[in-house]
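Next up is one chain by itself, shown in structure tokens, the form predicted on its own.
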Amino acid sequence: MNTVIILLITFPLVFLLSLLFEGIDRKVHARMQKRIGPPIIQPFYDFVKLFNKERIIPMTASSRIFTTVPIIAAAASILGASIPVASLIAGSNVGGDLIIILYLLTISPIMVMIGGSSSGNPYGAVGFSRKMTMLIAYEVPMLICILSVSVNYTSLAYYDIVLTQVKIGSLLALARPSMAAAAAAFVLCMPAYTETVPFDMSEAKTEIVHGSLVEYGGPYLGLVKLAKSASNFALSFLAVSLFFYTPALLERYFSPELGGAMLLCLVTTLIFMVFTMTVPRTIFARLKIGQAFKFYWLVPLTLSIISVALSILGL
């Protein structure tokens, strides 16, 4: 019961943080392009605006799937983000381990793919194909990275791994060569997961008119965008707390009881999101799907395999 209550309390916090971080991302992106950009709270305006629009379902769509998928995607993303946040707030494992978190965060893009293909629009089908290809490309290295962490520390419990960094007084990415390789592979997978340029092939507006989202509008589009914002926040927060938990270096000054650790972790997450999502989509051009797949199975996959090999050797 306590777990349910903590998660329910965390849901609105994740909702606010996800949209706030998206607003900051859009503002920084605009400034890097020498534009004024929208206000930081623009994502909140957009969310409310979309929910006030008419619900339109294409005649060619499978209506039940088309309308249900955005709800599942948003719920899975918010829950996936709430588990690590709630665990740090509670000071214990809340809701599940790393496998459950990654499972929930994977449900969201899968649901969007299904929703897009159920619309009956050919662009949605192309978006489904591209999204599935990228899912295979980045999901395998990410799972191997988590396997490497579990081999090193014999646990998949999220908070136990965070606590390990506090006990050793070091970031996990700097603790061992195997963890450095795992952290590098995980970070490289993040732009593809969040569909940030140059890995936004499945939503390429100039090529396939937003892909799986081509027929979505109104509240359904609002939920899909919320799911993406929550997933982006969750993945950045997860990467920071797993591999770069900065409060571990300053435990004396940022104790969890005072809330300082959470605040520092959120600030680090925001900085991390800017460098892994905002900067790449500002300075890079879109890759072809074949180029992206080749990159992920050459670089991040190789790094993740090296990480597991080093972990087995105890390095």
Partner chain sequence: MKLGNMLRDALRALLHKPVTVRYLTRAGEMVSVPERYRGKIVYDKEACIGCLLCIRTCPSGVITTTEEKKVSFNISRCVFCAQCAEICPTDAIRLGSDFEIVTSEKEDLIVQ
Second form
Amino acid sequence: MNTVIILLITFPLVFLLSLLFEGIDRKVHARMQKRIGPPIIQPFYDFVKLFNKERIIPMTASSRIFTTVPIIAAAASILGASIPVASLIAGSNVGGDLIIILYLLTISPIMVMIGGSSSGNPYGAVGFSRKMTMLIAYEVPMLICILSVSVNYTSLAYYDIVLTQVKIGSLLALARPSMAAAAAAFVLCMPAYTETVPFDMSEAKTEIVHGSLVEYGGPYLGLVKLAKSASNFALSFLAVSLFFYTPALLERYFSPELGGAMLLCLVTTLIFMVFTMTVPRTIFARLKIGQAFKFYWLVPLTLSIISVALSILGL
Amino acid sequence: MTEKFDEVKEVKVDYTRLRVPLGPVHPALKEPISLTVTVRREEILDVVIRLGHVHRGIEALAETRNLIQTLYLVERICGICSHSHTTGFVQALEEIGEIELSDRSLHLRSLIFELERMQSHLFLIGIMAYEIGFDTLFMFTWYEREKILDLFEEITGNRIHHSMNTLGGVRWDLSPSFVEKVNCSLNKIEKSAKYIQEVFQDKTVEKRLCGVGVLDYDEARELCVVGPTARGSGVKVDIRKAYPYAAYSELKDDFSVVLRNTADAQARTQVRILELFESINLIRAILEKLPDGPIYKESVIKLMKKIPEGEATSLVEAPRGELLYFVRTNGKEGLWRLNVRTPTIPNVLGLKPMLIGSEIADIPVTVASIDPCMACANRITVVDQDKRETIVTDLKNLRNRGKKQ
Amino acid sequence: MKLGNMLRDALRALLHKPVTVRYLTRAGEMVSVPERYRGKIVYDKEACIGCLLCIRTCPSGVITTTEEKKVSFNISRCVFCAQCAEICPTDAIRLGSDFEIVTSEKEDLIVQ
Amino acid sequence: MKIAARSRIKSPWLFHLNTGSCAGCDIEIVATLTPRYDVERLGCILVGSPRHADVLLVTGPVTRQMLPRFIRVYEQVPEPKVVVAVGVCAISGSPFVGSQMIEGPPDKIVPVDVYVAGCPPRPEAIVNGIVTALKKKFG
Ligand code: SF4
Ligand code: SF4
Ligand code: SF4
Ligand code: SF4
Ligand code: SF4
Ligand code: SF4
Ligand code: SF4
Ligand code: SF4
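Write the structure block of the form predicted in complex with its partner chain for the protein whose form predicted on its own appears above.
Then the entire complex follows, led off by the chain already shown.
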């Protein structure tokens, strides 16, 4: 029962944190473009406003699917983000392992995809096919690199892997070449997971008018956006705690069970997110779907396979 | 709760062959144009282009106004090359009325012309960046563009509609302190133009532009495309060289025609970027040579009275290519007929061969690369379309409307 | 490397002050309007001699006569070309520097 | 419902509709996004679908071709919505008044909250117009 309570606490926490992180992301993005940018709490305003808007369900849409899908997407993403956060707070494994987290995070793009195509808008259909392609492109390397981690540490439990870093007193990504490759593959998959430039072709505004989101408005759009920022946060957090768990480095001075560890982890997540999501989104152009696909099968996939091979060799 | 959605309903959602209506309201197209694109997955099978959403009946309106009113009306054919339109128009009038212009006013006309060309090219380069999802570059180029708009605002008093031309000259003079300012801004703009040129050679940018929207030399010749679109396909057309107007006959050694042979979106963008440098050179030359003298003749009312019945055509090289004005005056301060052939019309024709066979992701880039600003193109194309419509449907309605106004 | 340039510039922009003019969000920060700017019309009724030249040249029918042989301007139709100011023999019309012509009532847009 | 009203003022999403303008006003609207003016500091973003929008920026005198589309886009914007007419074309149709092809001005067709005069208005004036409209509607 304890785990349920912790999850209940982390749920709103994750909700707030992911919106806050999105605000910071937008601010930094604007500053890199020489602009002032929106206030950091802008995502909260957006969310509240969207919830107070009219609910429109297009006539062409199948309304039941159209309306339930955003709720599932948001819930799954937040839950996916809550599990690692809750595990760190509780200091034990809360609800399952890495595969479950990844599975939860994959639900949200699939749901949005279904919702978009149920809207009956042709742009939604194009968005569907693009998202499908991308899903295949990044899901495979992502899973393989998780596999590589599990081969190495013979565990898929999230908290065990985090603790390993404390035990060896080093960051996982630096511990072995196999893990470095896994970390690189994971990081490269992140922008595609959350559909940010240069891999946002499934929601490209100038090409297919936000793709799957084209018919969504009001609260539904708010939920979809929330799902997106939650998985954004979840992935950064996951990447940081799995591969770059900074408290491990300070373990000598600092007990990792402290709330301080959590804070440290969040700060690293923030910096990490800025460098892996915000900066690429600022300095790259959007790729075409074919180019992105090729990229994913060429670089992250190779990296993840190398990583598995190395971990089997024990490197 | 429910919603009218008549047009999309008729689209059959079918995953192998899908008709995607693009526009008239579409975020990639700042102005209305309607492309109905038939696609199979991502590949484009067919394109139907439909224009006319911005048809405002300017040519007919011009026939009801006097010459000086028409001057400001043609300026509002379009906001991006307003100076080209007024130049085309007053040149035709000046030919009919045999009005001689002072050298200074001709030079000032060319000066604004080149500033406008730079403004327009920077505008398009920014839009290209925006289409490929490169927001930062869009922000940077448009920030540079503000510098030119500031110059416009200081010299003429408005950022977009400069109203620089008037019958028999120009309206605002350039004091030495302005010359200084223009020079100063030019240096800054040159620096950033170099920077933009570098960024456009970047790998991710090139990936999106190279080989996209190819219009080869023969097709370009056949479709009579003009301006940077033609020059990107290696066709050497430039009215400034071929039929010099304003001060260009004196400046013809100060610039060269930029040509590219790859004929894709990247070539067209390159042409525009390089033309920025040509324009900078031209402006420097103009400022150096700027002769003294008056900037306009006499009151426009007097001049307007002097213009006899007659007709003339004039050609100018607008930022997007050849712009033709045909003017027939009625000798009573008004017009019998005004006809404009704008660069976007021939260029839009080039879209179809460019688009067929490419991907959905390429549509915005290709469309943007010919720089279609529909404001002017819409007037002419709709003529026939409109006649068809009116004859079939509501001629009576049209007449009634005419009476009402 | 060109991408390096972009990265460098983006990071440099992060450290520098943004170029945005905080118009409306910071009191007192205004944008400058150049001397020749063609803004809202300023009409000097005293100077007007009622020659109606301005009406003849105005491209969009902004100007109408009033009972007292003067003119009145309906800014909601004005394209700010300054032709009226140019033609007026007594300089009774001037295009001022007011560019914030924002209103919810069209009646506010009449200058007499 | 103070929070709701405040968040509406703080997060206006713009949809820009050209109903036959000369592009002058349109490029000035796009210019408001650029670093010099940066409407995003007021929470505005330019969205691509009218379903996401709160503020409809109308430019141009509404040509006959655009009339049905204009109405449709207006209907697609979910309530509560604000309409801002940008440019004199969108206020009175000038300088195209008298043309047979003009069905506007927009306020003949839909209720307009705020008019921004200018040909084109400076970007600052457009920003000012958006802010005024929001204050009027929700403030
Ligand atoms: S296209 Fe038709 S309505 Fe428009 S100006 Fe020409 S003749 Fe008149
Ligand atoms: S109609 Fe005009 S543009 Fe077309 S081919 Fe003939 S001359 Fe060229
Ligand atoms: S006026 Fe029209 S029909 Fe005649 S040659 Fe030119 S384009 Fe062809
Ligand atoms: S070519 Fe484009 S910019 Fe030039 S007048 Fe036509 S619409 Fe305007
Ligand atoms: S051919 Fe077309 S453009 Fe020429 S007069 Fe007839 S309707 Fe007008
Ligand atoms: S500025 Fe131009 S449009 Fe305005 S009143 Fe004067 S002449 Fe008319
Ligand atoms: S031109 Fe000047 S003097 Fe004559 S009516 Fe107009 S404002 Fe009065
Ligand atoms: S108000 Fe002026 S700039 Fe704006 S669309 Fe109308 S004519 Fe063009």
